[in-house]
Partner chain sequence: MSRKWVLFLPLSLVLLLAGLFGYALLSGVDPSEMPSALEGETMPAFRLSTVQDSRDMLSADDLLGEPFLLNIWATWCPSCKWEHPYLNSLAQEGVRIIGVNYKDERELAQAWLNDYANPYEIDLFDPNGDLGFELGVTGAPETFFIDAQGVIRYRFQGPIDSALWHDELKAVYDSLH
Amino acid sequence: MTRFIKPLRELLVLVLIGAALTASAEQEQRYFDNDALRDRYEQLIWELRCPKCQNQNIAGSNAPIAADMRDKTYELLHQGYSDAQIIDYMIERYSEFVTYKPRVTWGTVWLWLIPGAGLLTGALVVLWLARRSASQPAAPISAAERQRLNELLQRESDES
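Could you put down the structure of only this chain, in the form predicted on its own?
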């Protein structure tokens, strides 16, 4: 029995080493000239959205297009592009979808106007309904309705 334990232990060690190497191989190895450049890279890949994945940034996406975008971000940073220029480049190449904070343009202005217009419309409707109900006094009840109401009230007081 002990002659099987030693080979199994060695096999387990090899499997764990292989798993660790595989896990480290999946992490991107990027080299930066300084920490500020690395921080800008990290911030940019967290701010840019993967065009293929639903609401996932390119830092966390495994899609090939996200890897391409990370590569391009890395390349543009090393070419001296500013953060705004890199985001503009990505938007121009992949559309406004790649940013979580769309720019205010003629194509995206409705994103900011519709909620405000909805609130304004709702406030105007509530104001109109309030004014309408205040301007129409309640219709007086007829003598027959008054008598019926009194009968109902009398019946209820007799029952209780």
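Basically, rigid core = biggest C-alpha set you can superpose within 1.5 Å across the two forms. Numbering follows the first chain given and starts at 1. Please read these numbers as outputs of a predicted model, since none were measured by experiment. Compared with the form predicted in complex with its partner chain:
- With the core held fixed, W112 shows a CA shift of 2 Å or greater between the two forms.
- Relative to the superposed core, S95 undergoes a Cα shift smaller than 2 Å between the two forms.
- In this overlay on the rigid core, Q43 has a C-alpha that sits less than 2 Å away from its partner position between the two forms.
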Contents of the next structure:
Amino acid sequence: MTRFIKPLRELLVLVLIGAALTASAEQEQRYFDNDALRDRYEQLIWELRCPKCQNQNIAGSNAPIAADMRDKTYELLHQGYSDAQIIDYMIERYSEFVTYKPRVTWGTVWLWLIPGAGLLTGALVVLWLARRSASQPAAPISAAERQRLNELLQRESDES
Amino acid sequence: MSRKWVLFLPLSLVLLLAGLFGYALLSGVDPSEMPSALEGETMPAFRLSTVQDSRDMLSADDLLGEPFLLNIWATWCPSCKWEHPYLNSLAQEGVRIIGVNYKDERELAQAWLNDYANPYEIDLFDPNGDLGFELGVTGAPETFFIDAQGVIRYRFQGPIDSALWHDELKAVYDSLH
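So the form predicted on its own is up there; where is the form predicted in complex with its partner chain?
Below: every chain and molecule of the assembly, starting with the one above.
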């Protein structure tokens, strides 16, 4: 058993070193005046969407434009821009596409209105169905039907 | 009882959406094509040197007076090389083109313009991509159609060729005048 453990341990060490190397390759060295600024930076690059690559944020993208946007975010943070101002700055240049949380405008207000309208329509349909079934009591059954029903009920109770 | 059609509302909504998605899929809508945030806006201010001369500093005012195409290019960009001959022939037809050499090296850009002829009335040198960032450029080549007052009227992503120019872009350029 022990003869397997040593190679396994060596393999594990290699894998860990590899992981550490790739992780550090993606991480840019940045220096922040304080931790609050660093947290806001991390948050912002996580929230901003890369305009070149579909469905990646600028934190996860290796596209040159994503690197430029990270640089700009870092620079603007140190110039005292608020988070909202930085996001607006990006939208002014790279359009609404760069944010995963669209601002409410005439173009985007439908994102909120359509689900609401869908729920409302569904509720109205359910209400209408309930109202209809309540207002129409079931038709009284005929004598023949009643007899058939009694027979069935009788058979049930006999069997049980 | 005649209001039973209400029950078919969900189904018709689903069919409507399916139609919409099917249309988007089959009509070749390009999801990577983005509207520019800057159409209708004045072109951003800048201060850049030219490719030829690092001491020759220009600003947005130096470009105005006549409508022009602002072409973003770089020597590292293969489709820019592909586009370049057509830009030369456009320039020969009298289309005013101003180049922005984007995130590139001055020597490489100079050599390129010497080797492949120069379609640009003015060559701006934007080594850090600052002007590119202000314009919302995501990569090269990109071409902005700008009127005499410096208002960006249209942005085109990708290389321009003869067919594109005659089918779509010439009309945009003519409308700038």
